[in-house]
Amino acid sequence: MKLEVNGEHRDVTGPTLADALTELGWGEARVATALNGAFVAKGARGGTDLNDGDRLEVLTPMQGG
């Protein structure tokens, strides 16, 4: 399916957000996720189904202040 990931169009095969993160290389990374503008907690990613055309934002923590 086609997703927009951080503003770039990507193809993924996994049906859930957790599957997509693994496929995109963020499976074990500490990241925050938002799907179509709504925050998705880490514990909910495995039960969050994706649909063609969804917008996924993946944010990594930054050091500093």
Contents of the next structure:
Amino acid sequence: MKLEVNGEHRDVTGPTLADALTELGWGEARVATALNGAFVAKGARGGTDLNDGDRLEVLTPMQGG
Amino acid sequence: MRDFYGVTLDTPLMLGTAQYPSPAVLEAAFRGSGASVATVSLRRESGQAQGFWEIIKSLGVHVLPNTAGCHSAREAVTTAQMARDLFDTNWIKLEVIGHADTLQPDPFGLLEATETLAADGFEVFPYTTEDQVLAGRLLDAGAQVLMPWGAPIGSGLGLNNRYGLRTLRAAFPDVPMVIDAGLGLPSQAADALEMGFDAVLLNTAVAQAGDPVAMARAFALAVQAGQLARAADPMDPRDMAQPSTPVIGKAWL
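Output the form predicted in complex with the partner chain next; the form predicted alone has already been displayed.
And the full complex, kicking off with our chain again.
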């Protein structure tokens, strides 16, 4: 299915958010996720199914003031 | 020192982690500053985050994630939820920006997000103005710490409204307060602590100094001086001179 991941088009198989993260190379990474603007907790990724056209944000720790 | 959600800090200095010339300078500046808290943010994964996070972890300081760049309560709440998941802390420096030029907080969005987050177990550090009415509303909404600005973020203007800040400090004597944003010089940080604020939070003043490590050290000494001075109960200023040398016993010449 086609997703928009951090603003870029990506093709993933899914079907869950956890599967997609592994596919995208973030399986073990320290990231936080939001799907279509709504927060998805670490523990809920395995039970969150993706749909074509979903908008996924994958965030990491970054410098900040 | 007043505690922050049950946490007593070793030093009254919170330091940002952005805008340093290099990761090595960031690390050296932090160690020189003796800061007890590091502010961090969340951004889209770009492959460089791991090294940064390793440095922050190695500093052994408290981590305070922010919601920088959020312009609505909804956006800030979602960012806070993601921050809690990522950093394993209930602390959140809540920024809801209302104006692009001044980066002034949006008081309405800030209040709404504080209410939502406090009800969800977050320990909110709201980035606010010196407005006393808003401060009261934020406390009613569940915030137990306030972070009034000194001046607009990154401006280096210092304590822009000393009267307003003094009034705010006096209005809520038991509430832990951090002067957040706008500090440019160590003397301004000392001033804030002498006025009775519990800590200062700064970033640009250190990171963008010609020598960030030396400036970090200067802020470390300034906050220590300010804190000592406050505890020593400063004298009240007066308009007229009063001789400090005894008049009695002076020779009749």
